[in-house]
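Coming up is one lone chain in structure tokens, specifically the form predicted alone.
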Amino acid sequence: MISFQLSDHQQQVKEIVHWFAENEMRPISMEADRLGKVPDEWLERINQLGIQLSTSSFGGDKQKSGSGEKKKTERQGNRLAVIASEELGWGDPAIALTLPGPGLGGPPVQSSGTPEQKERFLSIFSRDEPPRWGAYALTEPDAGSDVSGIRTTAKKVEGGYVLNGQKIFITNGGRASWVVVFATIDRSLGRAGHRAFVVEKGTPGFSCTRLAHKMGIRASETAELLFEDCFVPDENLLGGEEYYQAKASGPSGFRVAMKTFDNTRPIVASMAIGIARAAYEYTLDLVRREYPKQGSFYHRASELLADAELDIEAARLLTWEAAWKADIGQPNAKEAAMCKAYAGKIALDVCAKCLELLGPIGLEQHIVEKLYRDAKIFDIFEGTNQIQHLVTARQLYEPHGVRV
């Protein structure tokens, strides 16, 4: 059976990250939203403390025995990541996405990169260095939900590839030291023609053309990237040529992208849960203090808050299951899609209910109003709610020979 009680280590991570969210993130949350950026001096200070946005930060898969030798323990990196991400989402999702580190670019490098690539691209994130970021570039103007339709091309030339195309809605894309970019070597091959490249900042032909101004997560940088005859050397093909040539039906960049989503969707779901919990807790406290303790208003408020708590708890359990399956090495595509779909939806629903209960005070320059604006993107990025339902349906029917 699965235990729903946090281990001592997991509880410690939860408490430490919550302290950070409450004491470091919340005090600058509204100002960062107003400015549309996280202050540089804050990022410098946080980086010096060694705080980064990286799933590898929550490792703990090995521990030392009494003799000093490392012994294998149950993997829990994914569970620790979702526990921590919920607290970061509770603090401020835009600031969480802006924390230095490889971010969403980390999982594909970690899972598909060669040992040399992992060392080269992941070792640059250090408290002893200036803040650095990684990024993940998949979405295009004509390829959002339909990832298989990407049009960015990668033409093989001597010593590498030449990339041409455009990417949009890329978190930290303008400031990133490197970006994992997905392109196709031959559109006629469909998904089999997809490849993943690590493109480094300053590469000729690679530029950031625009930063988006958004409804929510305003303090998080969202960039448009352009590749114009951008030469990328062979050593920056993620996994190397051998990775794609191992079998005739071997892995493609599309599979790299899908494998990445299986790891990142539970993290995005947990951040959405944190948003919902933050709005719920604020509103619950206000209702307890200021609502009359009898009459229809109080009963209506109690009903809405009970529904909110139910939704939050259900979303958390779905997310924990997806993370647990990843930790024990079982396929979790269905569970990752389910938790992302449900958590993204309930985050918006819970924030809407809380705004209804707050009335006029919650509508202008208020933390719950901000959370409501922030919540919508969690129903969209890392795959829209509709795509999550499609992935779930395919996983359900595929064993029965039915293609959805």
Second form
Amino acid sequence: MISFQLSDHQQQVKEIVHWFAENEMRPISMEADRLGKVPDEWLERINQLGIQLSTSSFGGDKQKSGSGEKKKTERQGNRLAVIASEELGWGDPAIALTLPGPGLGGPPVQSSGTPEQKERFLSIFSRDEPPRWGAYALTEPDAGSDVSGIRTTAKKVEGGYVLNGQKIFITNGGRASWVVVFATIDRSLGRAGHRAFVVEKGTPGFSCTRLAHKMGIRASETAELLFEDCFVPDENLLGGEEYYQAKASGPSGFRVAMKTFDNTRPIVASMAIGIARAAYEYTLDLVRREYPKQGSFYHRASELLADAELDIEAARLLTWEAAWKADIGQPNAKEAAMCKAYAGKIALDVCAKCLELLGPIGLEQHIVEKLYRDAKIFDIFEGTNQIQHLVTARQLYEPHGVRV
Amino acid sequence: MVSFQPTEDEQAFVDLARDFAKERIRPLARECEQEGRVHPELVKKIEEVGFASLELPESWGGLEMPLISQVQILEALSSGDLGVVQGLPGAGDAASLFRFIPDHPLLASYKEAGQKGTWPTVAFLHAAEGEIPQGVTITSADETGYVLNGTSQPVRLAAFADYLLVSAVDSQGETLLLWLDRQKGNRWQAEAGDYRLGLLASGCARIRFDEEKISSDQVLAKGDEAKDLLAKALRRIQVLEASKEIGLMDAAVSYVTEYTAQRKAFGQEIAKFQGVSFTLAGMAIETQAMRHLVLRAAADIDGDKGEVAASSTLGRVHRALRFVSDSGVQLLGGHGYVQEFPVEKWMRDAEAQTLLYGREGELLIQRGEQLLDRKVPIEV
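I've shown you the form predicted alone. Could you give me the structure of the form predicted together with the partner chain?
Full assembly next; the chain just shown is listed first.
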């Protein structure tokens, strides 16, 4: 039956993550934004507690349930992931993105890696070791939303591939122990020529050339990566040669990249919802305590806050639906795009409404202005709002035989 | 556990409603609009299938369904044509009040009248709220009754009604719920105006009272009891109306998808122009988001959650309805504007619907005031 009631387990996860967000993330939030980084000692302590950002639950679930096996118990990993991510976004999205773990690099390894690769790359994240990160490198200076236009090359040589090219806007790219890198073996092959590699830190020819300075999520590291005659061994080709040779028209690196998006967009959407909720709750509280209870401002505030409440709720339900579909093994590309489009947009809208209510005091040391700066990227990364509309439209027109 | 899976019973009912909407309602939509009423044959069919008694109490022979099931069924039914659904005779919005007081002696004759399978029509004149005068005044004549005077704003089903449910605040500031029955001698005039905008089969009319005396035994409830009943009924009505609006939005998205996938310009399907496909995607996203809000509000009411965002949900759905129905016309271009295609009617019906069921801003403010007026914990 249709239900919006969290199960005991879901409620428990929400409460634990919220506690963490409120008591561990919030106290350092403004300072981390000022510093432009999350303090190392904080990350070490958090890692020792065993807290990581993992977005891998999406891929694994889908593959298993897609095979038509009867499920004994209903999977809920994806729903748990979005419930938890909302709380992390509420705490601080930049810090959330900096939590140790495979991050956005997790899903492609989980969904497309060989068993050996999964073991090798995903087992390094442990509370008993120093904090470690994974990363995901797709975007290039001339290829953002148009993933098929990537120019980083991978030339086959004895025992592996040689990578040449540049990647930009890579979250945790500088600090990552490994990065999933998308490159082409032959640009004339288009998407079929794409391959995904796991490039490990310290590999000769692989370097981080710059960290970007941004409007928001300043505490999150956004790196530029350079590959100069960087040799990557065969065993780091994600999925192995067999994965690409299985069928002539078989999977390409492009498909790995796209599948990753279906899996990570709901998580990114839920963080955006957390941001919106943080701004809304802060502003509601402030208006209730300090502003007049009558007059035109009161009516305006009532309208804006009621609207914000629904924006947040609608975005959350779209996101839960995308996660639920993944949990029950149904394709969720459309829902993933829809929730990301909606959540990315309302996150900024809600923050802007809240700033409007705060007025000039919103400029000084109120978390809402930071949330506003942080929110904007959620309408851009993991596919811009326009790309989400394109994906949604594609799904809508597919039954009518029109490819848009 | 969070889930978006309807029950098997709900799915079966929704499938039935969707087929009915497509095969029986949609083909008659224009004819009903021109005649200014829903075709009697269609009404009969709808009553037979049970769609007319989803909200009515079980003890009356109704289905007394949970709201979460009803909103899914009403959405499916309204995807045929909102104008037809809003023109269906019967208990109308009053059903949501009957649900709370099925054994009220004043309603016994209405209950009796419906036992043959056809529920007589009730119009709900809600004149108890709002800053703008509703046109009807109620005064205490003496200790035994009241007097109604004046002309109301247009009310759905008023032109067909044999019964009136009236909410009003008397000169002493007391909220009243009154039950008027033509057969028992109550008199009112239904003044149908020159309506052209939309929902033309829905029996809209102003209700005029000329010194109509109401005895105190025609009061269903008064004071706090009336307020409480009214609040409970209104939030159900708001959610049910919102679900009908989703039905229209869903119809527009489906129709426009099909049209733009076929229509060609500049040598290709217009779907391939991003100005078109992005607008369609926006319509679909908005519709799905609003569908979820309606389901959520319905689930909250079914679960007796004290505070439900029903009014703001309807206000927000009103805004989406305007956007989606307007976009539907826009994407069909000139064809969208002419009556050979249904989208122009949907846009008109949509606008009429939003006029009848509350202003977007006011509905949002109602909820916002609830949020702001919550007790603020005082830090010690």
